[in-house]
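The chain below stands alone, shown as C-alpha cells; this is the form predicted alone.
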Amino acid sequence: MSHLPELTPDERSRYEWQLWVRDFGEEGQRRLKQATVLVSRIGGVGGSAAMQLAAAGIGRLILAHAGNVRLNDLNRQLLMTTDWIGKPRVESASRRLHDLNPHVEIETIAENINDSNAAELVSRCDVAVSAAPLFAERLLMNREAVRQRKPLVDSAMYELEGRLTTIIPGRSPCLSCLYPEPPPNWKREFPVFSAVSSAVGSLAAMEVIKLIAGIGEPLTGRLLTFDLRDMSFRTVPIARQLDCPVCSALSP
C-alpha cells in the first residue's frame, strides 16, 4: 500500500463514515484518490456519477461535454445552476464539483466523444463512465475501452427506467456484444424525471468504486435494469458473442 498517495488529516475527517465500510477501510480511499475517472456527458446519468465520485473522493475526474446550459436541462443536470443558463456546462460542473470537495481534480473537456479524441481521452483514464444520450458515442466509448483494456461501466435511462452494466474487456461481454447495431429507437430526447437519471447515476458511481477499490462484485455479465413504476430490479445475465468484432479477439 505504500505507493498509495497517503490521505491528509482533512481528508480523513471527510471520509470518515465511508472509511467504516468492511473491505473498504484506508486502503480503499487511497485507491480512489490516485485514479483517474472519464465521464463522457454529464446531464442527468453522468453529472449523479460525477457528484457521486467527487463525494467519494476520486482523485480526478475527466469531464468531457459540449453546448451550454439550457433552462429546460435543469430538472435534471444537478451540476447546472440557473445562473449558468447560457454558459458551458462543463464550467458549470467544475464550479459546483470543486465547492462539493476542493481535493478532487477536476478537468473539463468541452466535447462530446468523437472519433478524433476517443482514444485520448480513454488512454488518461483508469475506469470510465459512458452516459451520453447518443448510442453512436456509447459504441465509440465502448471500442476504445475494448481496445485500451480499461473497465467501462455503461449507464441509461428512459422515462421511469434504467439500465447498467460494467465491462471488464476479456473478461466480459462488451456493449457490442449487447447491441451489435444502434437500437433503432434510440432518441436524443427522452422522458425524465431527475430521481431516475440520479439513481442510475449513484449506481454507476458504486460500481466504480467497487472497480477501483476492490470491493464487492461488479455487474460484469449481467445487465441491471429496473422500472420505478413498479419499483422492479432485476438482473440479467448476458454472455460474450464469439463473432462480436469489437471484443471476441480478446482474452482474459
The other form holds:
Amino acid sequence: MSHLPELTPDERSRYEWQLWVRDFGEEGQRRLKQATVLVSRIGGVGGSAAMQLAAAGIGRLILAHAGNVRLNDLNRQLLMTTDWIGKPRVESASRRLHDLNPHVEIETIAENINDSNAAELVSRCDVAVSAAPLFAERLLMNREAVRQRKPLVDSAMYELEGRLTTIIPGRSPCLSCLYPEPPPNWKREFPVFSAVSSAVGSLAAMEVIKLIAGIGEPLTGRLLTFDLRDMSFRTVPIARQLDCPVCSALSP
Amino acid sequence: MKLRVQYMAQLRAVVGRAEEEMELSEGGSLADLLNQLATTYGAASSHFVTEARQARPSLLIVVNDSAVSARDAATTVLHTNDVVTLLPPIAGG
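Output block for the form predicted together with the partner chain, input the form predicted alone:
Expanding to the full complex; the earlier chain stays at the top.
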C-alpha cells in the first residue's frame, strides 16, 4: 500500500461517504487516485461514466471524443452545456468535470479512437471504457485492449435497453468473440433517453471502480442486458470463441 | 412444436412486436428457426441470417438461460416451450 499516493485531508473529507463502503476504504480510494482511465467517447454513456469516475476520485481521466457540441446532443450528453454549442465537446466535458472534482486530472483528446491513436491511448491507461456509437471504433478499442492486456468495459444502449460486459483479455470473451463480424445492420443514430444512457454509463463506472479497487465480482464472462421498459435485468454467461482472431492466442 | 421468440432492441421495430409464439417442426434447430424468421420477415432477413442463409454471426442468441453462438445454431436442437431471445448488436454510446 506504501506505493499508493496519500490522500490529502481535503480528499479524505470529499470521499468520506464512499470510504465507508465495505472492502473499499482508504486503500481503495488511494488505488483510484493512482489510476488512469481512458473513456472512448463522452456522449450519453461515456460522459456519464466519466462523471461518475470523476466524482469517485479517479486520478486521471483521458477523454477521447471528436467534434463540437450540438443542440441535439444535450438531451443525453450531460457533460455538454448549452453555452458551449459549436465549441469542442472535450472542452465542455473538461470544464464540467473540473467543476465537479478539481482533484482529477483531465486529459482531453479531440479525436475519436482510430488506428493512429488507439495503441498510444490504451498504453497510458489502466482500464478503458468503450462507449462509441460505431462498431468499428469499439472493435478497434477491443483489439488494442486485448493486445495490451488491458481491462475493457464495453457499455452500449439502444432505446430503453442497455448492455454491459467487462473484458479481461485472456480470461473472458472479448468483443470480437461476441461480434465476430462488423454488424451490418447497426445505424449510427439511435433512440435514447439520458436516463437510459446514464444508467449504462453509471454501471460501467462501477465496473471500473471495482476493477481498480479490487472489490466485488466484475462482470467478466457475463453479459448484462436490461430493458427499462419493464425493468427487467438479466445476466447471461458468455464464452470465449476458441478461434477468435483477436483473443484466442491469449492464455489466462 | 411451439416456441416463444423474444425480440430485443431494434429487432422489435423490424418485426413490429416484442415477442411471439412460433411453430417449428419437431426436432428443428435454432438455424431452422432463424431461417423461418428470415422467410417470415423477408425484408429484414439480414438480421437473422447471412446471404448464405447461415445464422447471422453478430446476432446474440439466448435459448432459455444460455447464450448460444450463431455458429452452433445448426446443431442446437430446440424443444417445445423453449424461449429464444434474439439480441441484435447495439452500440449506442
